[in-house]
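Just the one chain here, laid out as structure tokens, in the form predicted on its own.
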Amino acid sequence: MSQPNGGTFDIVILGAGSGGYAAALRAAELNLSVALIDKAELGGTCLHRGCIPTKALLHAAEVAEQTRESEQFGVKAELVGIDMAGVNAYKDGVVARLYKGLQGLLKQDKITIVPGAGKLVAQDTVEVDGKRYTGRNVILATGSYSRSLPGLEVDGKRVITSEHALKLDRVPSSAIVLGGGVIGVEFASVWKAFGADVTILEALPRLVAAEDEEISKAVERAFRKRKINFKVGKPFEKVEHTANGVRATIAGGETVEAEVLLVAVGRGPTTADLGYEQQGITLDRGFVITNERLHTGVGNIYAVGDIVPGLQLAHRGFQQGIFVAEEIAGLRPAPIDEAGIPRVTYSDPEVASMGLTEAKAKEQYGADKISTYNYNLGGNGKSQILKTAGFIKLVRLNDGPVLGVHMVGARMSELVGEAQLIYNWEAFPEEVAQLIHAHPTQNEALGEAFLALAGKPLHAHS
């Protein structure tokens, strides 16, 4: 018996997160017909359970810290407490407004929205609730889920993931954060600002271990100052329930007790039981393998976002979605340089980086070919006004372009745009040093760092 036909489209997209909806919007601009399929809300993890709600919490945390420390600015204020109902209402309001805007954009572009769980049943067909949608091209964009560890059962109450943490109606009195990567340090920052006692457990030798080593050390110093506890280099062994919460054991038999344990050990690709392998698509540890043009090697099937090996970032998926839509339209866009994707951790302090770390640059080019320079934010007027500490680290190829920009301090995320241009345009420090940066801004710190690397330091000397 034949299946009911949902229609034929230029592109059928499975997954409506950052990568999927970006592909849909760009394809519609290029006059391609699109079916966008998702079992959950349009916008995916980033909008509803990731980037947006977590950053709303982080902003509320920043307001709490500023209130607590207001007297140093001559403002007398008292932090009475954290109203989680009010915080959640603010967070959910931000998400709702963005969600409504996205729905409007997709409707305006006449994109066919198909709610329901889709499965790839042929190289050109996705089936949803018994109805088949055929695409001249198919884009897989099914995103990721919060990973756990073998034997570590998430119950959603005492042992939770970031999704559960976003819905908490209270501030836990104490929390263990399992994982010192981006998600872990961001939630540790929030909970500490809200008044919780926080301990991070990280098996790797340092926090935010994917960042430049000096940046990691700066984050650790700042966390010590904020009295955020952390234990690094000791793998997690087990968790037990106690009368009041949980007890976590790490290598060596050391234990930590708290009200809740947040599992923040990374995200896994959502590819199981979706028909990918049956259609000949190659998976590696669940990730979809593609070429540099994001083609799977099967039919006209492409993949974007968290299911493709590499950085699991919303803006990466977003750019990949645009790339694939343009590729299908025959525009032959330039392949995406993975090292040219900005990386930001929105903890307090913030970390923002572009390009190669010092270690990676030396590994790639040889230690004698690499120069670095650190500019301390203490020399920057706006950073003094904000009372923030940190630095900007530059990595360059001797007599060549900038290979990496690494920043730590308040509001560093807002500087990563210029860092991206510098890296992606393969600019030389001498070229950047000619640019004029408004005074007083933190953006000046980038300008000063490049002046120094170009051999003409003004406010900073080696």
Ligand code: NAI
Second form
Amino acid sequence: MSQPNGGTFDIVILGAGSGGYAAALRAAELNLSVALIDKAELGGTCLHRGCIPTKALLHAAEVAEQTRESEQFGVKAELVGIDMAGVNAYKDGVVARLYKGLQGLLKQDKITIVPGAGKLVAQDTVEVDGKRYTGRNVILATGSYSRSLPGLEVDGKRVITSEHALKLDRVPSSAIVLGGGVIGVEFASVWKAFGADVTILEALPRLVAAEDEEISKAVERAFRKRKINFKVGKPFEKVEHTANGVRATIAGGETVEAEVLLVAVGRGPTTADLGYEQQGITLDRGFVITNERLHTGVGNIYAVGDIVPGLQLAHRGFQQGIFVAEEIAGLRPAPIDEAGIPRVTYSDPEVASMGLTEAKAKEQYGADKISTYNYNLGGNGKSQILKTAGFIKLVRLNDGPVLGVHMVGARMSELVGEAQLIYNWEAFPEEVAQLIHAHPTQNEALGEAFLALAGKPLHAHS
Ligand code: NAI
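To test you: the structure above is the form predicted on its own. What is the structure of the form predicted together with this ligand?
Below is the entire complex, every chain and molecule, led by the chain shown above.
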């Protein structure tokens, strides 16, 4: 018996997270009809369970630290405590406002919202609650979930993921953070600022191991100063329940006890049981394989966001969503340069980076072709006003463009936009050195770093 018809659209999009909703908005602008399907809230992980609520917690953490350190600015204040109900109300308020805005945008654009769990049942059809939605094109945008490790059972109480951590109604007295990647260092930063005793366990030899090695070392120095404990270079072995929490064991037998353990060992693609493979789509360890135009090679099916191998970042999802909508509309957009995607870790200190690390640049071009320059924020007026330490590291191809910009220190996330422009324009340091930066700003530090790299340092030694 044929299923009832939900309608035929230019595009049926499965998943309304950053990738899916960006595709929907751009497609609607291009006068394409769109059905946007999601079993949960529009906005996906980033808005409801990821970027936005986490960054709100990180901001509350910054306020707590600033209060503790207020004396150094001559301001007398005392941190009396953290009211998690108040912090959560602030966080949830931010999410609610953005959610309302997004709902309004989608409605205004006359996008057909289909609530419910969808499954690809034909190359042009997604079924939701027994109704079939047919698309001349289909975009898969089903996102990712928090991975765990074999034998490590997440119970949502003592062993938790970032999703549970965002909903905690108390500050844990102590926490083990399993994984010293982006999620790990961000939550370690929040909990420490809120007064918890935190230990990070990381299998690789350093924290934020995807970043330039010198940046990792700077984060580790800052964390040591903040008394955030971390043990690197030893994989996690097991976790047991204790009377009041958990005990984790790492290779070599060392143990750490705490009230909760946060599992932050990466995110896996949400692609199981959605009918993808049955329709002939190729998966590699669960990720959807596409060509550079994000086409799956099957029918008119495209994929965007965290299910496509590469950086699992909301802004990559947005860009891919826009790209596919334009591709379907026949605009032939230029393929996305994955190396040109900015990366930010919002811990204290923040890490922001673009392009190649020193090691990767040397591997790619040969060690003798690469120069680097480190500009210490000690020479930057605004950073001194903020009393932040850190540096900006530039990686360049000799007699060629800037290949990498790596920054560590307070508020470095705000500088990554300029770094991104410089990188994407394949600018030479000599060209960037001509740009005038307002004084005093932290942006000036980028300007100074480029002046120094171009051989004409102002407030720095080359
Ligand atoms: P991640 O890949 O950044 O870090 C996971 C860490 O866990 C790695 O350093 C890995 O070596 C470690 N690990 C894995 N197995 C281990 C074991 N057995 N014992 C000890 N350590 C082990 O993944 P994370 O932090 O979970 O984040 C997931 C994704 O979400 C990332 O792709 C990230 O880009 C994204 N995200 C981005 C944010 C941002 O842009 N600010 C914020 C939060 C997440």
